Every structure is written in C-alpha cells, then in structure tokens.
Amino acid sequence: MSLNHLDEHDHHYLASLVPPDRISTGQSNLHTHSRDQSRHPAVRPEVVIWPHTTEEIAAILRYADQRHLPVTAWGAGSSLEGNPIPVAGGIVLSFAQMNRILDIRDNDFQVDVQPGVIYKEMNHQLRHTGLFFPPDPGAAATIGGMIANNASGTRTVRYGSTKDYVQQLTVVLADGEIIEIGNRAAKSSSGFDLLHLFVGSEGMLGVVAQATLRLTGIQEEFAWAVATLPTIAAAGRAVFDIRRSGIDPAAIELLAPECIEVINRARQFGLTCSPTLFVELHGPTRQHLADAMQILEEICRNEGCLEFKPGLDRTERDRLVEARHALGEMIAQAHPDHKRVVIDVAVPISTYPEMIAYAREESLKVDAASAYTFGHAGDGNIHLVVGARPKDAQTWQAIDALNSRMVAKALALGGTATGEHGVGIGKIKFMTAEHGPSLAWMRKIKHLFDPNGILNPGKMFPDNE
C-alpha cells in the first residue's frame, strides 16, 4: 500500500485538531525529530504534533489512516537502530508533553503513566514509596519508547526487561480505535496475550497512550564489587559460573580493557586496565550480602582474578554506576570526529564465554579508530562499539562486515540479532535469518492491525513491506 505526502488540506485539517502551539512545520522541530542516536541517515517529517490526550491521538490516526499518511511515534529519540526515524516523512507524534504520572497505587505495587514519562524521573518520584521500576537502559528513555523496544539494561539479569512490568495498556490502533489490553491483576489466564504483542512492536501495531506498570520493592541492602580478570575469556567463564552459583546478582557488567581505559581517563578511577566485571548484589540483610560476596570472590579467584574489590561504599558505587551508564558518551567524547555503530547481540548464558571471546577477537581485525567491547554480561548481552570517520568508506565496509559476522555467530549459538536495541532500520537485513517462516506471520499481524501500513513504515521487515 503506497503512502501519501501531506498536502495543504492535510496541514489545515491536522492544525484543527490541536492548539497552534502543539503543531509545527518549523525547520528546527522537523530537524530535531529527524534522527535518533544512530548513524542512520536523518529523514525529516512533514509535521510534528504534540498530543495531550488519547482522544487527540485517535483523531490524528483516524485521519491519517483515511488519507494514507505515515505516522511515527517519538519518545526521547535515544534509540540506536533508527527505530523512530520517520523514513517515509509524514507525521511525527511527539510525546514530550504527554508526560504525566497519573496515579501511584503503592498498595498494589503499580503506577499509571503517560508514554512521555522519563523512567529516571518516574523512579525519582517513586522513591518515597519504597518502590521502583527496574528496567534501566541508561539513556533518558521514555516509558513509551521502552515499551516499544522492550528495553532492558544493567539490572535485567535479576529483574527482567520492560515486558515483565507492563500490566495494562491503552492503545490507539491505526484507524483510531482505542482499546485497553491487560488488567491490574497480578496474573491472568484470560484470552490471548495481546499485551505482550504490543511490547516490543516498535510502534508498528498501535500507539501507546497510557500504561500501567508493575513496580517492585527497593532492596534494603546492596553491595558492589569490581573484579579484574586476566582475559576476556576468563571474564566470560566467571560470568557463567556466577549465574550458576545461585547468588542472584542484580547486575553483572563486563568491560574490556579499552573501556576501563576511557573510564579512567574521563573520571579518574585508577582501575587496572584489564577485562573487568562490575557486579551488584541486592539482599534483605548485610549477612546475606556478605555470604554472596564470599562466593563471588571465590568464583573470580578460580578464574585467575588479578584484583577483587568488594563492599564498595555508596559514593563509590554511585560513581561506578554513573560511569558505566555514561560509557557511550565517554567513547563519543574520546573520538569527536567519528561516527559509531553499536553492535548489539545476545546469546544463551552457556555460550557467553565463547561469544564474548569471539567479539573481542573479531573487533581486533577491523582497522577502526575506536573499538570497545562491553555488555550486560549477566543476561548474555554483548555490545561492540566500533567507529570511524564518516568518509572512511573502507573502514565502514569492514565494520558492516563485522556486524554481520557478530550476528551470524550469535544466531549460530541460539541467540538473537538484537539483545535490547530493537530492529528499527539497522537490523532489518537479519530478520529472515533469525525468524525464518515466522517472519511471514509477523507481517500478517502487522497487516491485521495496520492494513494501510501507516504506523512507523520502513521498519523491521525486509524490502520495507
């Protein structure tokens, strides 16, 4: 189904649906909503609209569907695979102003939010309740964007990803129909699980207008440790052994030596430049954590641990967490004239040592000015950041080949082409290899919910169908 560009009548009608200060064709606004944090080419929409209500979203989609106008939902623009780039132009729905916490029901461990709420700000407001929303992708992501990409992050190994915390959604379908899916109960066996069909759908099946999220209690006690290992392979084996040990870490982050070097340079940590594990433990008592810390140290020592720093105080722990979250920014600052791509794969934990060693070996074959290996090791996720100057065609060709080899290796090990960044534009070419005949059923689901193909077109499916 072909899509249309907006004409003068379209602009006039859309302007009648919202106040003048919430619709724009200004060049600065179009530019802001033309690209995310990936290296994929920017594409400007034809208009940006900031809705405030579900009914406004419905009215916009109803008209867009009738006119076959493309619509792309926009959260914070922090995606890394071109997920929200409006490749067909058209309308961008920006949720920057639809950002209210509607209700906190701490007795039910739940919160109702609009899609533009930034998860970090939400957790800050929840602190007085003793509850929090665990998924932690690091960037200043919105709840709507996290739902669209099933975001995860450092704490996924213990707490799970976004899909594990979405209980109910209000969704506006492509034709403007408003539906509610899920419920507020702790569990349900009622009907098909439409809820999780929309989580991770990258805004291609409907637009989330409201979400009920499950919360969990903030642990009374926590501890962090830093373990320095002699090789990437040894660090990978330690990760596997930690997962098998039963100590249930809240986070296991693995950073290769070049990552430690850039952190030391940017934040003056003085860490040993060798493969390093950052491990966070949560528990009900200090004794529980002390016992777990002892097991953790034994595991790391068995893999030839060069240095083990247990029991970091809160100040040092917060500095490490902030540094880990800022690693991408530090890499960018270290190479200001480079573009970067973040290769993101995940594998079963039993194959993690093999995958992380492969990533390290393959990255050294690329004549790139920057290559950094790290990841959320506890859930088998690996990030390989590689970059070069924008006009260095030869190096970019080598980087693209590296990306393909990394994905092929991950799939061969029973893993996935994208552990947490989604498909967007960047991972389209791997979808057939990963999903096989089931990809055709994803297409059918897309057509069922969006027969005119207006929602976030040009994403996920090969040939942009």
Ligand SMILES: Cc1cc2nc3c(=O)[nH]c(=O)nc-3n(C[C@H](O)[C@H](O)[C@H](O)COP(=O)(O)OP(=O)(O)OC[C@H]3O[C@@H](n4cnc5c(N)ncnc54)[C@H](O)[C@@H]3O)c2cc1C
The other form holds:
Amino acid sequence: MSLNHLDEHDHHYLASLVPPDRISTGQSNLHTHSRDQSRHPAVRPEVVIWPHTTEEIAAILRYADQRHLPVTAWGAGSSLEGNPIPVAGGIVLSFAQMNRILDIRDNDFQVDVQPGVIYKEMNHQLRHTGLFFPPDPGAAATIGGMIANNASGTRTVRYGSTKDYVQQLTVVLADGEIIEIGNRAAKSSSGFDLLHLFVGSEGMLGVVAQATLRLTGIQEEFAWAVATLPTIAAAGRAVFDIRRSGIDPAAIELLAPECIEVINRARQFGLTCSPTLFVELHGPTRQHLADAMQILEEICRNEGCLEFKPGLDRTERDRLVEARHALGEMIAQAHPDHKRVVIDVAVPISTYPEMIAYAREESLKVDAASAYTFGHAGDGNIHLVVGARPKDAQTWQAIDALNSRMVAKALALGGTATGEHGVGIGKIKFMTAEHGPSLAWMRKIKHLFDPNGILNPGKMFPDNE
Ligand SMILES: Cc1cc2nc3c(=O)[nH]c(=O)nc-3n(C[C@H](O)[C@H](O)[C@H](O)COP(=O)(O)OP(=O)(O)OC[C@H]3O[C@@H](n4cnc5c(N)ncnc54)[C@H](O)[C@@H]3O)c2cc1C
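The form predicted together with the ligand is what I need now, so please give it after the form predicted alone.
Let us now look at the entire complex, which starts with that chain.
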C-alpha cells in the first residue's frame, strides 16, 4: 500500500483541526522531530502537530487514514533504534503538550496519565503517596514512548518492565476509532489480552491517548553495594548466583573496567578499574537488608571479589544511581567526535556468564577507539556501546558485524535481539531469525489494525510492509 505526501489541501485541512500554535511546518520543529538518539539517518516529517485531546488525535488519524498519510507518534525522541523517526515523512504527532497527570488513585495503587508525561516527573509528583512507577529507562522518556517500546531499566530485575504496570489504555486506532482496553481490577481472565498487544507495538497498531498505570509501594529501606570482581566471567557468575540466592535485589548492574574508568573520571569515585557490580537492595527493615547484604558479600567473595563496599548511605547511593544513568552521556563526552551504537541483547539468566564473556571478547576485537560493556545484568540484559568517527567506514563495517554476531549469539542462547530498546529500524534485519513463522502473524495483526499502513511505517518488518 503506497502512502502519500501531504499536499496543500492536506496542510490546510490539518490546520483547521488545531489552533495555529499547535501545528508547525517550521524547519526547526521538523528537524527536532527527525531523529532520535540513535545514529539512524534523520528524516524530517512534513508537519508536526501537538494534540491536546483524544478527539483531536482521532480527527487527525481519521483524515490521515482516508488520505493514506503517514503518522508517527513522538514522545521524547529518546529511542535508540530509530523507533520514532518518520521515515516516510508525513505527520508527527508530538505528545509534549499532552502531559498531565489526570487522577491519582492511591487507594487502588493507580494513576491515570496522558501519554506525554515524563515518568521521572510523574514519580516525583507521586512521592507523597508512598507509591511509585518502577520502570526507569534513565532518559527523560514519556509514558507513551515507554509503553510503545515496553521500556525497562535498572530496577526491572525486581519490579518488572513497563508491560507489568499498564492497567488500562485509551487507544486511537488508525481510522480514528477510539477504544478503551483493560480494566482497573488487579487481575482479569476476560477475553483476549488486547492491552498487552499494544505494549511494545512501537506506535504501529494505534496511538495511546491515555493510560492507567499500576503503582507499587516504595520500600522503607534501601542499601547499595559495590563489588569489584577479578574478571568479567566471575562477575557474570556472581550475577547468576545472586539471582538464585533469593535475596531479590532491586538492581544488579554490571560494568566492565572501561565503564568504571569513565565514571571515575567524570564523578571522582575512585573505584578500582575491574569488572564491577552495583547492587541495590530494597526491604522493609534494616535487619532484612543486613541479612541480604551478608549473603551478597558471600557470593561475591566466592567469586574472588577484590573489594566489597556494603551499606552505602543514601547520598552515596544516589550518586551511584545518577552516575550509572549518566554513563551513556559520559561515554559520549569522552569521545566527542564519535557516533555510537548501543547493542542491546538479553539472554536467559543461566547463560548470562557466557554471553557477557562473549560480548567482552568480541568487543575487544573491533578496531574501535571506544567499546564499553555494561548492562542490567540481573535480567540478563547486555549493552555494548561501540563508536567510531562517522566517516570511518571500515570500523563501522566491523561494528555492524559485531552487532550481528552479538544478536546471533543471544538468539542461539535462547535470548532476544532487543532486551529493551525495541525493533525500530536497527533491529528489523533480525526479526525473521528471531520470530520465524510467527512474524507472519505479527504482519497480519498489523494489517488488521492498520490496513493502509499509515502508523509509523517502515519499522519492525523486514520488507517495510
Ligand atoms: C541515555 C539513554 C539511556 C536509555 N536507557 C534505557 C533503558 O535503560 N531502558 C530502556 O528500556 N530504554 C532506554 N533508553 C531508550 C528510551 O529512553 C526508551 O525506549 C523510551 O521508552 C523511549 O521513550 P520516548 O518518550 O523518548 O519515546 P520516543 O523515542 O519518542 O518513541 C518511542 C516509540 O514510541 C512511539 N510512541 C511515542 N508515543 C506514543 C504514543 N502516545 N502512542 C503510541 N506510540 C507512541 C513512537 O512512535 C516510537 O515508536 C535509553 C535512551 C537513552 C538516550
């Protein structure tokens, strides 16, 4: 199905749907909505619209569907695989102004939000309730973008990913129909699970106009530990043993020595440059944490731990969390003339030691001036940040080959080509290998919801269907 570019009449009609200050063809707005945080080439949309209501979204989609105009939803543009790049041009729907918290129902542990709410700001506003929304991708991501990418983060090992916190959605379908899916009960076995069909659908099946999110209680006590291990393999084994031990950590982040070096330089931590685990524990009492900390230390010592710093206070813990979240930025600052890719794979936890050792070994083979291995180790997730100068074609070829080897290894171990960043453009080429015949069923679902293919075209499917 071919899509159209906007003509003069389209611009005119769309301009009649929203006030003039919420629609733009200005070059700077088109540029801002042409690229995410990946190195995939920028493509400018033809118009950017900032809806305020579900009805406005519906009116825009109804028209776009009749005219076969591409529509791409836009949260904060923090994706890492080209997910929101409007590759076919057309309309970008930006949710920057649909960013209100509509209702906090703390008695039910739920919150109703518009899709453009930034999760960090939402958590800040929820603090007084003693509740929070745990998925934490680090970047200033919106709830709409997190739902569309099924984002997760450092705390996923204990609390799960975005899919575990989506309770109810208002979705506008490609033809403008508005549907409500899910309910407010803690559980339900009623009908097909349409709700979770939309989570992780990257804005290709419908546009999220409102979400009811599940919240969870903030634990009374927190502690962090930093464990320095002698080798990456030992760190990988320690991760597995921590998961098996039942101490249920809230975060287990693994950082290879080069990451520690960057963090030391940027934040003056003075940590030993060796494979390191940052482990966070949450619990109801200090005694609970002290017991868990002891088990954690024993596990790390069994793997030849060089240094174990337990019981860090809240300030120190906040500094470490901030440093871990800022790692991507620190790497970028360390190599200002480089472009980077973040290779993101995930494997079953029993195979994590093998995968992380493989990642480290393979990354060192690439002739890249910068290769950094780290990850949300507790849920079997590995990130490999590799960069080179934009015009260094030879190194980029080696990086692409490394990406393919990493994915092939993860799939061979029973894992996935993308642990949390989604498919976007970057992971399209692995979809057939990962999903086999079931990819055809995803295509059928896409066709059912969006027969004209207007929603975020050019993503997910190998033939750009
Ligand atoms: C430094 C850094 C660290 C990161 N760390 C993590 C991490 O730890 N874990 C992780 O999961 N991700 C991480 N990411 C990636 C990114 O932050 C997440 O994927 C995030 O969910 C994207 O949200 P966004 O609001 O920026 O969405 P965008 O990038 O704007 O869009 C993402 C997708 O959602 C669609 N979309 C947006 N809004 C809607 C809507 N209302 N309805 C339907 N579809 C919509 C878009 O079309 C697109 O396909 C990181 C990114 C950066 C830059």
